[in-house]
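A single chain comes next, written as structure tokens; it is the form predicted alone.
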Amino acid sequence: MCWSTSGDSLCLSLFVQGSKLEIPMWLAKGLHDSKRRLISVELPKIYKEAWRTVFSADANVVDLHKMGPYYYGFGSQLLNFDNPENPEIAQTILQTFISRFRRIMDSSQNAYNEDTSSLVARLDELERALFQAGQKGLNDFQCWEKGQASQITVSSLVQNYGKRKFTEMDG
């Protein structure tokens, strides 16, 4: 910090160089601008080698919401940091997405009136969103099925794609 005092000034260091200190993202990125480097980024640990390593070996155990609530969010905006990983970083993410899909769409489709906490409880907020889709997916069809959902009407798109279609015909 400095204070100015008619000329003066007075400068106080509050850190040290090569002091470690957690900030907010936001803050980092201001920090880390191309311009003026005042801070380097260290990886947290679920984004470094070690890690990547479990995730390449099957991405399905690891308790993502334990670990961090925002994995693929958070490890998406660590790729802004020039990190020599980066190219590895994305592609973990990537894996770990894909391979995790497929089982949070299956067991949302799957768990019709059940308890879903357990299968939740583990899942990062992104996953826990697709989780919820699927889940409400699965119950208006199973309330169409029944009969209890309004009348099907054609999407926008659809009728769009029918009038552009129609008009490209006529020109």
Given for the second form:
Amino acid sequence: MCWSTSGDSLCLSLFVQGSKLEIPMWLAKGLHDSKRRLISVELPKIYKEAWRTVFSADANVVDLHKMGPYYYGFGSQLLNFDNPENPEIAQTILQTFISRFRRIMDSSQNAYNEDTSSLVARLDELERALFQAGQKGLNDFQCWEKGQASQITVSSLVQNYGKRKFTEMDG
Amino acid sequence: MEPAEAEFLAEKELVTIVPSFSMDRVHLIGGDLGPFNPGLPVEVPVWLAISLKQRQKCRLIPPEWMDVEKLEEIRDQERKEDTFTPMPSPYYMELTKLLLNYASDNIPKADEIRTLVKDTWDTRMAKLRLSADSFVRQQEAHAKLDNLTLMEINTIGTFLTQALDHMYKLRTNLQPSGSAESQDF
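Moving on from the form predicted alone, kindly provide the form predicted in complex with its partner chain as a structure.
Shown next: the complete complex, the earlier chain at its head.
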């Protein structure tokens, strides 16, 4: 098989039947067809039974960021491929989300003005976005309670711009 | 909604002041205000009370619930019960912040009051998170929580609605896909 990317282009040389390749999800989805069976997809290990058992024992201990940072999104896309294990995979993904929900909610709504890197380190991208939402709720509230909500502050977008002097602009 | 918006809504609540000036009744679109006579208590919306206080034209009378014993009772009941206690004002948090920040000299034991209200808030938020977790765990479709205030709902709202959106999408995965293929998740 020859699959290479150089710069912006994709170079596809030769597919050999029965060989194993790694291709991007978008391509696998495009090639997939339940009737013609061009490709068959192997499940990445975290969606297989062994790991599914780990998730159902205690989903909170798993480092979802390391295990491919898009556990939920990618897992949902995997369900496109008519795998017989799909119902179990879908159920595991849902239950994992449900078990980890509490910790994300509590930590994002309680950690004020502190370094949160250890709290988000093991979260996947979807969970990190949720964590941000929780933090925003907390930060907005705290900021308001202190009376800072009505103060005009410099926007973080322009804070780092160097000030230019008027005379410089003319030259 | 921003907390400042909730505060804006809270400022319509009425509070008693004792003005130090006199003025005839004023007719505003929202209703009438006054008349104001020095030394005579009158009820006005909080937004006006704060404005007058800042210009040193009145003294604020704290609401009847803004009292150490009453707040201790409320705090204790909140800690005891699993459900949410009805709060003396749907805007208790906003009013506490406004009155204590602008008129703490008119409120006896202001620091204690601040602490008591914060304690009650913390207990209520913890209960709210507990409820949210149990709602998610049981995958309920519908829940009803009485006696929550706008500020509490607001603080957790964005997080909760986003989480429930994600959960909904994950739940639709459980149905066998007929045409469930989609480009974006």
